[in-house]
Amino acid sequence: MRIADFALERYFARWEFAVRHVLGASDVEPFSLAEVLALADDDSRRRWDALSLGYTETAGLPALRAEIASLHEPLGADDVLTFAGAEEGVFVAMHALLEAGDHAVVVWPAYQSLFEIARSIGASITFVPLDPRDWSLDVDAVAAAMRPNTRVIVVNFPHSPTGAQLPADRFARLIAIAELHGVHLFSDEVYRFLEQDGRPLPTAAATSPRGVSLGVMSKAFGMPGARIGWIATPDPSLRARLAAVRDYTTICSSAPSEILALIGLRARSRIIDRAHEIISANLRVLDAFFAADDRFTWIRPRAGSVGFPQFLAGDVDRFAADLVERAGVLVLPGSQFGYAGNHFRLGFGRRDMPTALERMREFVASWTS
């Protein structure tokens, strides 16, 4: 297998831990270990205190899988497998779903692994772009892209990097298309619960026997360092293939991480409320910023913790490079998604966003002049 460099991750590897402000971050403000443990119920705390650093069950801690399944009712714990973050889940799923010569339909722009792993396997890709006027998805274009050798439709809503959300009727049509063609709908749902209207879509796994839902503790739950993700699907043959492929990656999850994820999921109402408080406050700051500065424009996100503004006063790659080197503020230019149009990803899930935004405002004033 030969796979292309992951542009976004290489870009972050260079800068993320060398700057003061990561304004392109996709997660919500991370919790400290002490903060997570303070959320523990009695059972979770007993599990933490008695924790052994031995191997864990390959599918994941049963109590954790049961908690995850409650996000995908009426699924149960046996319909869930855990992974070392969402990225391992994507890698394993694409190897379980696709072979050389197969075809995948992928909504665009997209996180690179959602299509690059398929390419490395030897599958072909048809991209269905979101409409840049409002970041909406033409579901008819998805239907038109289907081929006899299509095996999977790949979507990501709430969407990164645009912050778009799919209306419920279009989601239902995607399910119908997948079922009509006998393919899986792989739904990257890592930003679920960060909807501005507070009404998440049903999960793909809970809606269709062909549905595959990807989740993670990294985004809405503010626990990226726990490295716990999951795939839920009611398809038993697919789950068996996922388990078989996973034997060649991490084999099992970290024991401490499983307990931390269990704590976070059991306390999810408080965690999600915290995320919305941070995001709502930051969006008010961003609304004022974009209203006042005509060097930028954006389509206000409907969900998630990222948006995809457009820079109108010069080349965004050059601007982003100067911004990080001179001002210590990191944004993610659209070129790292392979997306033209002078866009950049901006994250608004962290508490230092207003400070980072002010540094960018000051820098762009001198940069453009």
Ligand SMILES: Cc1ncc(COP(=O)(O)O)c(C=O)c1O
Given for the second form:
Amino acid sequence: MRIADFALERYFARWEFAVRHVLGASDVEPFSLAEVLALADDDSRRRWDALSLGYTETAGLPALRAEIASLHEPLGADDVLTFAGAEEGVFVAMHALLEAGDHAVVVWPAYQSLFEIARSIGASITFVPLDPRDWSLDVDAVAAAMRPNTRVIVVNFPHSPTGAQLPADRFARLIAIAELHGVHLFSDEVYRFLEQDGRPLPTAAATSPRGVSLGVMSKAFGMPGARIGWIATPDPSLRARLAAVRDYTTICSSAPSEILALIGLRARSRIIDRAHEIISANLRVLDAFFAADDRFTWIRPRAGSVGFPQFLAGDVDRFAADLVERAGVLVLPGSQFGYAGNHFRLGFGRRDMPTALERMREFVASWTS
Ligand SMILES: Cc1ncc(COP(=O)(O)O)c(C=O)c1O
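Form predicted alone already given; the form predicted in complex with the named molecule follows:
Every chain and every other molecule in the complex is listed next, the one we just looked at coming first.
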């Protein structure tokens, strides 16, 4: 398989574990194992203590799939497959949905795997850009991008890297477009539950027979190292294809991680409250920072744990390189998304964000391009 480098992941691979502060991270402060186990109910604690390190069911632990399905009511456990993070889910889904010569419509900017895997399969892509003035999506532009060979519309709300959220009526129109054309709506919902108004969109899988929802424990649930993600879809033939492709990637999920994810999902109201506490406090700090510094523009995110400010005082690639090399603070320049305009991704899910931001403030004061 020929596939282009995943620019963002290569950039992270170089810097993430070599710096003091990752100010471009997209997760919410990760839990320790002890913290997760302390949240276990009796049943999941028993499962943990009695855990066999054998292979698990290829579709995922039934109790875990039932818990995931409860996020997608009226779907049930059989409508869900678990994966190694959301990333495996994207890979497998694109291979299940697309063949060479097919076409996909993808909202732009995008997490690279959401279009690069389709490209590597030989599908063509039409990107529909968010409006850089407010990161809104023109749903008519999605409708206009549809072709006879379109097989999937790929969206990601809450959106990375902008923090945009789609109003419910536009989401309903996207579903109507997918249904009208008989294509799947692949909805990357990995930042779900991080909406500042506390009102998640309905999931695509719960709303439409054409809906395919991608979820993960990495963001709101603070467990990226567990590597548990999922796809929910009411389409049985797509689920069969997902299962068939997955036999060539990881076969089944990690047994300990399935239990940890089960604990996390059962304790979700406490976990999501914690995420909101961290994010609300960080956003207040960011509001003050951007209000006081005219070297940046900032469209305040409505949801998720990342935003995409613009740097006005010089080349953002140079700035990000100097910032990480000299101050040990990692942000992600927009070029890693292939996005022009001098933006960078900033994450606000980590507890050290105010300290990292303070280091960036000190650094930018003396930085000249
Ligand atoms: C939009 C989006 N989709 C999918 C993923 C992959 O999630 P994971 O790393 O948990 O597999 C990410 C990770 O940052 C993401 O931002």
